[in-house]
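Next up is one chain by itself, shown in structure tokens, the form predicted on its own.
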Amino acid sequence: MGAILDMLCSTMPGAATLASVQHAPAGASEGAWWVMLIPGLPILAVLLVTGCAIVDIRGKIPAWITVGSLAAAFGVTLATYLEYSGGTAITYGFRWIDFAWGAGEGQRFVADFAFYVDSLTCLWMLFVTGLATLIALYASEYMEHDIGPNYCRFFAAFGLFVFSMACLVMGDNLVLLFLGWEGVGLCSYLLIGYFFKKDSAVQAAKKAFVMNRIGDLGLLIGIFLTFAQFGTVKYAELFELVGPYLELVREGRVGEVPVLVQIIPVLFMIGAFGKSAQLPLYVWLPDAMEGPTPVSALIHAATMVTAGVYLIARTYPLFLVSGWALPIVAWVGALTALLSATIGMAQFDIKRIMAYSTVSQLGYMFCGLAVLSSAGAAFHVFTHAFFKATLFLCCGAVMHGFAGQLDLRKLSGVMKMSGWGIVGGAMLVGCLNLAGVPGTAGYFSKDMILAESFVTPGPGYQAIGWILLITAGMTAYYTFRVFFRVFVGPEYFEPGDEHHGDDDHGHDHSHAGGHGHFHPHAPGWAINLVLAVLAVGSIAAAGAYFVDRGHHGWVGGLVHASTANYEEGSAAFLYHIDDSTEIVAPVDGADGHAEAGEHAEDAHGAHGTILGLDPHAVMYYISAVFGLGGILAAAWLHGPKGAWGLGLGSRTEAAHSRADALMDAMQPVARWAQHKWYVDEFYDFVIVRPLRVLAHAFHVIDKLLVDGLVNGVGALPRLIASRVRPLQSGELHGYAAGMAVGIAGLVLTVWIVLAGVSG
């Protein structure tokens, strides 16, 4: 495919020399010009869809334009990956920012519109463009009720998001990354608030925008300090300059790394926490479910929320020379995973349950990076993108077909209804992966992180390992709580708030609850096709674990060849918690995750254990026990009566199950979890209300003092003018009287003066 694109290059004047505008730095080669098409095709789609809105096209043409352009972008990404032969390639578009304020070193700021292509770039863009194409196809049917200007508006924002994500992932410098970073934030705001006449959607959009800005401030300050310290924002130059500090870390001289260098990744971490919804900046993502379901699947499950993970992976060398950043990432990730799981267990809105699950799984990914399993973190990003997109889109299909109904207490047996078999099957595949059932992709990616959390001797990392294991069991429980309540059991449904009359598509379910003339409509070919492809992709993703076993799978091999491979800096910063700690070299060249029996005796003695056993040897079994235990608990509490012949389930109706009595017994904890531990209320009380009071106080000061002073100065001329104005009445007798009074006053004044002189 790359050869074909190069042949096309000859027909485009000037395109052949596009990549030679600038020369690649040492250690990097000049990339192919057609890499520019990856972000170029989505922005072209935005322009074409905007044209459709201008000429008022009412049809699915905007959807087909978007699907076609994204599919082409995926094809170019695939060609880039197939042509990739290792190392780093930089494709230059044009000189974007270039200014100098002196001739000395560090007195010139350069940020090109150029793309940095390595194996990590290929990995991220493959699933970004691939999933975007599928979700756009899904949205072509899901959003068809809004065909017209709003349909164009949706797909224009959709294409702009993919363009922004491409700039974020592919940019060769931190400024271009920040452009994409802000772009996806803007598109998130536009898409979450798509239903702008709905107050909850507007509030959710504003909340997402504000929370992301808090994190973005940290990232922006980090970029400023990066230039101040290193004199560049280009990755190729930056990583070369970080090299000496990595050498200090390898030698155990972490204390000699400048404080500013160690602070920079902490600031990057704050930006990552905002974009990837980690404590304390996570509360925007569950509310983002107010946007259309395709938005939830693309932005808030598979792509945008992984931007924080990508940022840390891309700048991993910087994180490796900081003694503070990765330990903070580890603890924040673990606590976020646990807290979100407890909330997800108590929710009834199936879309919000998946949202809290996303927050929890992002915590896993951050922990993977922090415990030096960068391959495990990237693999979990890859597998999660497939199975979580599947889960969100299945929930969206249910919402679409049942008039917006998402309450698991008002749905049951959906999988058995006519036309819902593909949705039910895809949902089962997604649930198995999210629960970490042995043999699934989610099982393998979680296991890599779990095992390494016990192996890496960071500050309290054993406790983090147990937190993640407990979270795995809770995840399996709430995942199958949704499946058992909604997709199996007695057939029952209640239409949601979007039901405005008969929705008869030929399905007779009048017996299922007696809901008048409402009949749920099963999804069409586009939704079913996308769900089937994603389900197959979720299953096939497990196979990536067995490719290139030397680096723990296909994804591990890509990570090993990128800046996210920690071998470049070793793990000395974690092993050197104090100067007396002995340096222990990494066990493996990829991420330290070695197979059972591969440890040397001395290396194994320095590594952590779980229950006195080698985590790499037993984690497969321990994680399986936690996952299957969570599923059995869900079957016991929520499973339908007599469904499997094991006597587990007892549910005979949609609204009630054994869990009701358990929830009553666990009060008030259960109520707190249902109310999301009152975190939003806490933020409102501690931050929002004081700021509102302060704002009102400043408003009063501004109105009375500032405006009062300005208005007073302005009132003085008006006062004088109001007194003088009557003298200019235009009446002759008035002027005569004025002159008489003036003459009398003048005579009186002269008389007084003369009398005073003579006296």
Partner chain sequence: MTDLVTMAQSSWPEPMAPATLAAYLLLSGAMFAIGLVGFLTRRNLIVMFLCTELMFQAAGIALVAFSRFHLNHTGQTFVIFVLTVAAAEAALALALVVLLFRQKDSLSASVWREMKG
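Let's compare: the form predicted on its own is above, so bring in the form predicted together with its partner chain.
What comes next is one chain alone, with no partners or other molecules.
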């Protein structure tokens, strides 16, 4: 396909001259113009859809335009992958920002609208465009109740999102990345607030936006510092400049890396935490489920939230020379994974469970990056994109079919209902992946991270490994809790109230058998097709693990070929640890783990092995045990009687299961988990309330002092005038008397003054 496009290119005179200009720095080849189509086609779709909105088209044309252009963009991405995945190519668009404030070094700021294509870019864009195409197709059916201007609005924002994501991922420099970063944030805001007449949706959109701003500030300062330190924001030049520092780290002279260089990744990390919903800033993501489900699936599960992971992977060399960034990332990721998994276990809204699961899995990805398994993190991003999209779309199908019902206590046996087979099957595939059942893609990707976290020496990385393992068990439990309760068991449902309420407690006025007049409508061909494709994709993703074994699978190979690759001994924080223990032992990273184990055994005893065995080999079993254990626990607690409950379950009604007794038994904890550990309330109390009090105080000050001053200044002349006005009576004598008294006063004053002077 690349060749065909090149032929097309040669017939276009303008494009030829464009291509003839050499812009690529050393080490990167000139990219073909058609790479620009990847962001170009979605933005074209946005324009066309906007046109549809203007001419007031009622129909699915906007959806078809979007699906078509996204599919084309996917095709172009595929061509790009085939053409460039081996090396680095830069496609130059135009000079975007260029200003100088002096002729000296670092006094010129340049940012091109150019696209940097390497294997990491290709990986991300492949699943972004691919999933976007499928989910747009799904949305064409899902959003059909909104056909009209709102339908156009949805697809315009959808296309804009893909465009922004392309800028984010493919940008040649940090500024273009920031453009995309803010662009996806904007689209996220627009789509969370899609049902803008619903207050909770508006609040959620605002929350997401504000939370992201906090992170974005970190990223922005990081970009500023990058420019201040390196004098450039282009990746190609940046990585060349980081090279010497990497060399220093490799030689063990970590102390010679400037502190500023070590701070930059910490700031990037804050940005990543905001966008990818990590611990201090994660609270926006569950609320973001107020948006339409396709949006939740694409933006808030598969693609946008992995932007943080992408940012770290993209600027991995910077992270490797910092002694602090990656350990912080590891701990934050692990704690986020654990915390959100515990919350997910206690929720009843299936979409929220999936949201917390996303947060949890993002924590895994960050851990993967932090334990020097960038390949594992990328692979997990890849597999997670598929199975989480699947899960969300299944939840969306349920929600679509049952009028917004999302409470797992009010749905049961959905899979047995006619027309829901594909949904149930896809759900099962997604659940198996998420739970990490042996043989699934999720199993392999999770294992890569888990194994590395045990073998990589770092501050408390062993503990992180155990936290992640426990989290894996919890993940399996809450995933299959949903499956056992909603998809199998006795057939039962209560329809929701059309516009789906996010509130778990909103439907407590349940009346048994309330489905007298309601008939759930099974998903149509588009939803079924997409779900089937995604389910197959989720299963097939496992195959990627076996493609390029030398680099831990196909994804690993792609990462290996990019700057996100970890080379032996180039991580600064390892040396910090070793400095403290006075042992210098560079630990091998992605490759030879047997040696790594040996080295680590000398150095730290338990490091490098799990129970004295090769971590990769043993992790297959350990994580399988945790995963299956979680599933069995879910089956016993929530499973229905019979085969689908694996013979363990006892549930015969929709709402009642053994878990209820357990929940009652561990009441405070369960309630806290159900209330998300009161983190929102805590933030409200610690940040929002004081700010509000402060704002009120300032409001009062403003009213009293500032307004008082201003109004006082305004009122003073009026006050004086009201006293003076009667003097202008029109009475001639009054004026004359005033004049006489004035002169007399003047003379008296002079007299008194002179008397004072002479006396």
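Rigid core (definition): largest C-alpha set, two forms, superposition within 1.5 Å. Positions refer to the first chain, counted from 1. The model shown is predicted, which means the values in this text are computed figures rather than measured ones.
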Post core alignment: Val55 C-alpha displaced by 2 Å or more between these two forms: no
Threshold 2 Å Cα movement between these two forms for Gly68, core superposed: no
